[in-house]
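The chain below stands alone, shown as structure tokens; this is the form predicted alone.
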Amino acid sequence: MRISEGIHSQAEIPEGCSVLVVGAGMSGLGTALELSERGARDIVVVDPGPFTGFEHRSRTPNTVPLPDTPPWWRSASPHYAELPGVTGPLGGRSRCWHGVLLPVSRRVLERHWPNDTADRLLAEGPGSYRAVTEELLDWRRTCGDARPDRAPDDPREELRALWPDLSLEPVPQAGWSVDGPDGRLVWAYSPLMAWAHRGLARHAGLELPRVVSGPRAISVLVEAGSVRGVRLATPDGGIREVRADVVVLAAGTLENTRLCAQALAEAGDAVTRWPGLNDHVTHGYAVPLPSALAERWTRSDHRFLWSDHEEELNANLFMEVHAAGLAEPVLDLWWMAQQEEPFRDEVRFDPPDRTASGEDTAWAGQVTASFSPADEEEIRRRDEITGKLLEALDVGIAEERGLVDFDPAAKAALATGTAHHYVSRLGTADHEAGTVPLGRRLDFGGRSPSVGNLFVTGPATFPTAGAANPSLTILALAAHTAEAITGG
């Protein structure tokens, strides 16, 4: 695919546009496509990440550095150690996800989200979970599901024999699995791929927005209480201003928070503390794959299974086999849960002295994060459940506990033949959310009530994240924001 397919180099930064979207990940590209679908024109998307192709990157982390160091620091080691969402190639995490299509639960939406947003997500029309899921599954069928033709073996029969009370289903995914020499590769939908291939049927003949790779947003330009564009830092060290009638912030939760804070200050409403930051709590066991399951599971297309515990535990239990980089397959038996409220995490800004720093300075943000006593108690409670499952597998459990990532736990499990516990640090699930919530800092379409024509989209807008992976909700909210911008 040629880079000319809607992707423009840094040298082609325009002087102005109608809608400027900051960020070319799932939320930014998704919103830009939705805007085009609704007739908006002269849309520009800017992103600091370099263009490295349209293909999916599977589980490969976002390791491509930005030209300059992001102005972030953390005060709660070891959480948010790599400050997610501030580096990465064009396309962001949309090129690295598993394609998981799980909605935030009805209970969480109805309790914590604005009624207008919850009702639309749970309805049937555009911007609903049902509509987005159906369209993405159609994309998977159309774009060449690469599973083998034979009917795959299904390990759930053996699993049910061990755990008869546990309901297990294949995880619904907008993607598919391919076995490669280094293990399993997952290809999943991303707006960048849809962009390049006109991958959704409704994109045929669509006038694509422009995407500019390289510049990084410093701040939102605000005049007389409304946006007038964005100030950008270019890779060559220069400063450019792009005028725009509407600005959409889709740069990830941390960067969206910073840009919002600077925009509010420009409008005379300085906010230094942004509470509500939260990430999914992920923890579980790396288990040497029992021989009774090894052959069937490693041959099966149902290697990613899910058990819904949202109602009673505000968590979901997942099972997946990993083989890449390991001597033998390892079963990953893990929980994904929302941090327990009230959240103790926040982002804080100390605005610089403008007379000393000038207008061309991106504010430095401080991230503070830790597990609460309630989080620790819920981790212990869920571990009791997985401990009983491991007893059924007749697998010994190592006594070690603490903040350990999956990869070290997997290698230790293979070395000792025992299950090893791990708890991921906050910020490593790449699901951070919640600092600019709908219904409090934004209306239900993502519009700022404090700065005219400023919109925010993506997980930063989630009032609370529930236990579901965020991408399905991100894509649904992109339709809400696009409709609000175009007057729907």
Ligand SMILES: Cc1cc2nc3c(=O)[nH]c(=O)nc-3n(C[C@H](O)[C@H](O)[C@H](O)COP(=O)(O)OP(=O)(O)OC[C@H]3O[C@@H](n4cnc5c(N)ncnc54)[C@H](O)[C@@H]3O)c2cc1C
Given for the second form:
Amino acid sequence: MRISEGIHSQAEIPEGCSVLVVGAGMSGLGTALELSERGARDIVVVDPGPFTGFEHRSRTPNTVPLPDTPPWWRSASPHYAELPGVTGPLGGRSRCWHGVLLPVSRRVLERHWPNDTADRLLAEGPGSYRAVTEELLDWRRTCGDARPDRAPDDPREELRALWPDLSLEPVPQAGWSVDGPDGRLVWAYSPLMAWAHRGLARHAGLELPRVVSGPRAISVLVEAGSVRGVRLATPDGGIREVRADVVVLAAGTLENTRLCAQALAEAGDAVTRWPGLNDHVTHGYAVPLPSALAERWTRSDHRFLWSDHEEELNANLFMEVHAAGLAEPVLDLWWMAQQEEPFRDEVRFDPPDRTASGEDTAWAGQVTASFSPADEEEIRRRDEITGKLLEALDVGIAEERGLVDFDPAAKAALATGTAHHYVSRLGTADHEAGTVPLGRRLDFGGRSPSVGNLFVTGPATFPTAGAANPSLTILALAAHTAEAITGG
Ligand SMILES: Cc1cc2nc3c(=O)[nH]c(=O)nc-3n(C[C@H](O)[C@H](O)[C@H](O)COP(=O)(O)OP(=O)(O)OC[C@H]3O[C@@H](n4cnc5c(N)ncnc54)[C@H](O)[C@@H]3O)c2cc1C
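Show the form predicted in complex with this ligand, please, the one above being the form predicted alone.
Below: every chain and molecule of the assembly, starting with the one above.
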């Protein structure tokens, strides 16, 4: 049964295809579109997520139940409790991201990334930061800037008077925030919009890849050192094999790591420990805002600001005012920082005994993550800076120890009239990355040197993430992967 134009249910899983993309999130659909544009045909994208519409989901309630977290994943700490990315609606996290577009810094790229990838990201052509950013800001202008609640106010002059040394820029966003009755809503670009004819201008009229909703990839089929296809579990409890000449893993960092580990084992290279996992460290203060500033800032078109501290702190400072659904406006003043290297977090697998079961099943994966002493130290150092900013705002600080996310801190701040500190758990920034890095486990475009015609795409492939939010890089790398597959 066809769900909607170009989106299919499990009943339409094909016997075989030319390119099979595993995962229909930002990286999978992004890569599939880039492949189509380069003339590749017979592309199929599979994802267990139910189809819940084409548009950005923001905070609107989900009326369609999401698939359960697959039983093979667990976390060994309070971090990664939700196991980000292993389950979601069709479209993955591109259906709810906030559209922040920041590049990995030149310093990080030049030090840690392979030269060919860094060069392309920093150049001008397809797959460069410049090209992807311009295109997404164009998309925003076409779709978003006509919104009725726009106000050209800019609070930065008042803010400069408070914090003269801080450079504050509006956050470059492939989307925009609006106030809804229950809180702030964010609407942002998703590659899925191409299927609703509301995507990027260059995708208009493109022959779109086939997207199949329902099946979850269990393993990559490998024969004589090359991919042969993928084994899928279907929602009705069945198992299906799909032949494919090329397999692209785009199932989020955790599932990409598992599928890649299993494929390597099939090719004779069993690796059970995958180090390098890292997420951004997010911490800040929820601050009840003095009313004069609140009024102007809340009405402003520049409600979401950032300050670049990559060079000295490997972090970005963000500020956003939340007013909708709250008794008083609250300022969220938070850092997003890279975890300190060397990364100690890892994904570990327990391969099942195949001689006992006789079946090719999913490996059980465990995520182990914690802040290192260096992370704790950096959190303290950055908090001292934000503490000084709060002094300028003349608000008291109620120290909060332990792991508290923004929402509870915001509620506490409103209740007590004091700024509340929060440190979010790892895995909640949804920026988990780094287990299958380019230049070490993968060649240009995410090609595996160990398994023929196997590619990995998405943040799992980032050698080091820096402080930047990942999606701009995800979309740029989608073009590199398509280029590597089509031989461009
Ligand atoms: C609320 C929120 C706000 C965010 N804001 C920003 C932002 O402003 N800027 C930014 O850069 N980033 C942001 N992010 C992060 C960003 O959305 C993600 O990093 C990015 O979407 C990840 O893309 P992906 O394709 O790697 O993974 P996902 O989007 O998670 O897609 C993976 C897909 O694979 C599917 N899948 C999983 N396992 C399997 C399997 N075994 N077989 C088949 N399919 C499978 C999943 O169902 C999912 O659809 C935000 C995230 C969230 C949650």
